[in-house]
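Take a look at this single chain in structure tokens; it is the form predicted alone.
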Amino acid sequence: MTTAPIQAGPTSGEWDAPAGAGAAGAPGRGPLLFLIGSALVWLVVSGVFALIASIQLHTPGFLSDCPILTHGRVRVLQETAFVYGWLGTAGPALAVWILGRLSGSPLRGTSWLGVGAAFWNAGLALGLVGIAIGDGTGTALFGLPAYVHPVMLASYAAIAIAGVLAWTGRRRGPMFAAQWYAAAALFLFPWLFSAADIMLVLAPVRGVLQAVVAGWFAQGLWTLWMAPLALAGAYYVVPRLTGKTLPNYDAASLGFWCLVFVGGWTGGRHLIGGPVPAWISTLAVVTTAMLVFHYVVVALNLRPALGAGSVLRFIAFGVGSYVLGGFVDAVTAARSVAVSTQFTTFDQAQQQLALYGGVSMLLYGTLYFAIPRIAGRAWSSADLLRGHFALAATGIALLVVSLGAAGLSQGRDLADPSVSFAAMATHMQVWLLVATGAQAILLLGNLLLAVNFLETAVLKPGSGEGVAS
């Protein structure tokens, strides 16, 4: 990757439609808006499930008479709707859009994009119904029933066709970090998902190998799919809003390859102390520490996001959470620390910091930059945008802190045989109540984003700018 200068976005307002929007047709505008709109629906749905699951932690009788809304199923429903519905729908849509913008030509394969979007959402809806009636696989981040796996793989491939065509048919010139991360995410997800499907469902491995494969898949889904989707947006948006080449950009390729080659080996850190060969967890501890290099590069490259601007505030918060989450992972991977944090809500705090604080906030920022350029119209309400940031930042901070504090209390009590489970629950209750309040705040913020999108791109759409840079 070369350090070619990148032009800034419009100076009239970073969420405004650019000058000349609507001058040309927008290939793929309809499918892209459908993908993003459906992603926001899943985001709100996951927020409702998250609120229910959080209430059940401190009030076990809540909805206890409804068999499809037991805590175990609600947690999987929330996780699946958030990862595959929100991140896994908005992320690929924005990645395809970015690859199209940087290709220098109109987006191709848009009919495949529309077909893939329809079947992806249909498969996900069917999968959530299957989870609710007890057909889920029971594997973290892989809870979708086996009968929807082929639909999800085929529909994702159809969505990715437009991005692959844009990437392979680009004009000759420098390759940017945004293209690397976007293309990697589009290529690596089918490999991860199909490998897990074979080893956990179609021809399941036996014994403790199932835990090893499940840990590899969960970590790979984070490092090789969700993180690249979010970073593609950040690397695309930040230079355009600042008007400057990213600092230390020569190291961006090293950070990318570090994530690709090292990230997939870190899954064993969740198996420390488990009945698996010691080398698996040891390798994971070492590679988690090595991955710190990637987080340092990302922090150096994207530090201009700390500048003023509503969109950049989302990016800055996301980068900060992403980097902080990486350092926390490195610390908690140490055996002396893991003995107190494993199997507690501290793990949930780390997951929320990474997925919500890191990936989701980065996608929010990319979304606020992209929608005016896809729909050809400025955001309907700047106040809703600012309100969304305030609620999202507050909710994420409260959620991570409360779950982290509850986890530390839980870990301390688990190490003391004199503490009963009833006493442990009492010690955690205040923090869990705060976490419930945080989930309510996040749900309200997501509703603001959904309303703003509805008013901007659906009720009063523009004619679109097109996807060529």
Second form
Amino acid sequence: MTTAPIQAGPTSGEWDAPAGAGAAGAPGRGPLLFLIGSALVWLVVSGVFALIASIQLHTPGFLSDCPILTHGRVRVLQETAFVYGWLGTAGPALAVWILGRLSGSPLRGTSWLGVGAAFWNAGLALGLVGIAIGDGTGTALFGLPAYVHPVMLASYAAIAIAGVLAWTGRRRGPMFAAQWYAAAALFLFPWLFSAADIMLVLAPVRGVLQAVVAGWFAQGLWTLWMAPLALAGAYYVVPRLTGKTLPNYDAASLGFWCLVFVGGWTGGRHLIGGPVPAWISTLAVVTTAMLVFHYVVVALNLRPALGAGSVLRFIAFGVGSYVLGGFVDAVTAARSVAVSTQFTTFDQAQQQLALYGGVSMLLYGTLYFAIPRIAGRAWSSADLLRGHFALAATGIALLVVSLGAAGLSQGRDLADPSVSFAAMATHMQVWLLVATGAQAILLLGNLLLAVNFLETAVLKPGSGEGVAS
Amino acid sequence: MKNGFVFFVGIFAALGLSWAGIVLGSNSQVGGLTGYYDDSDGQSYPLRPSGEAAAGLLVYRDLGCASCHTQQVRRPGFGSDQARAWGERQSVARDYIYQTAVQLGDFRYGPDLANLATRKPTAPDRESLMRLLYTGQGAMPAYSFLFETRKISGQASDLALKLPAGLEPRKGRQVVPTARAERLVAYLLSLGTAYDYPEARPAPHAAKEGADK
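Can I have the other form now, the form predicted together with the partner chain, not the form predicted alone?
To see the whole picture, the full complex is given below, headed by that same chain.
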């Protein structure tokens, strides 16, 4: 392994490939780049669906003649492409890469990684077609048709093998926070997914228990899979880019165990007032409040991300959104608040704050840090990177604020029985138009990232050929 | 944290505990619910949906109707559900025991449908639901692909929609619901929570149990 080529452009900085990049990351380079590249394709696809779904809210007739694009289906397509296609493909790839780097030896099991990546994407593509023709399960964050579930599980396991081997084969000594989060995310997804599969598809539970299981699964997927995937990246990247150890690192393990042990209990906050045992949502009130401890620890640990730097800016934005989202969750879990935010776009604003502002931004930051080290080349354009940040930050802020404002207006109107649904939609109109604009901005930003990735990792002929060992 | 095995057991226990607490806990509470037999009526409630209604639930689910409509009336004093005449009582777990895929929903861009067929004072009938699906209304788009426009040969079909002026098809043609539309409407007309279970009655403040079920 020779020194990776470094493109020292006029703006070369932290995103350049460091000397010696790829020493541990070189095996598995192809599959990792394939996973991340396909994640970016799904990100753009979900952006297109998000735009359609957003337009349909203020212009209901848009594409409604087309049975495969009813609003209900487009929303599931968007969510599935985003969660399983983008977060669920880029996240595990980066987690495997991080575990490999921290293990101190080259990645093993990389052919499994390649096979898993191929089948994961094939299963997902088939699943999206299935949703479009009406085969989805109709459960939040679990919309993939039942017939692709085995493929998703098996291919996920194949992808995770490389990470698990790196984790078990790590050098002796204490594990780092990035390793806890990455390893936990890799292990927890198959358990969660197969438990939901058994209780909702193979041997469905009766009646409202389905809603309870769905709530438990959706919240688990968020707190025990997506959030840890994102945090693994942040805990790995921040100390490396700042060159300092993390402050208050002693508390990090408490923060981790708080998330893992408490997170699974918070699912009831969407079932407030519903026909389920009331203690489920009471428990959610208590546990979302307890989870604030986790968010505080994350904020304390990762506060050095606030320093300058174009990659750190993504992480800082991500940490800020993640922590803010946690506090908002704790507030809206209370019945007196939920009575007016429940069933409105305020819920969607919270979800976008968490998934886009939090998890996606953290993954963007990790990705900008990792790609030069995986591919052995610097990013081809620093301008595209800066442009992506500007568009993503603007888009997310606009999206969250507009959906939040629309939700408050909707909540007020729902509470007043004299306001008709037509009037309610009119009151929300302006904000929903802003949300559509925000989705367009986000789509544009993600296209910049995709183009930059394409130029960096795929299209640069010649350079870096020697990196793959 | 050094010990990988302890770590592994720890995260497994964390997930297992939340599963046991939430899923098993609520299963022991509502998992065994059966129909409520009413002596004076001589039958048990909720009524089992007809085969066509059960098939319609799948149409409801695959079109994603739940992305804009909820099916859960909340208790009096919690939101305006009663004031909007969506149901005279809150929905309870027993209402859903015969539904193969429960569609509680989490977004209200249209009215709640839990009690659609037994709403007071006026519940929609088959004809008006068909028309609504075909033409759309306000924020609800038209689902015209659930209908066929056919040439009238001989006598017009009994099932043909009676459409308002401006929306009717060309002369000599009629709009007929497809089988999917029929199933969907059969399902919508099976949605009712009119029967008053003991646990659905608002409990007086002194007697707490049952109030929040």
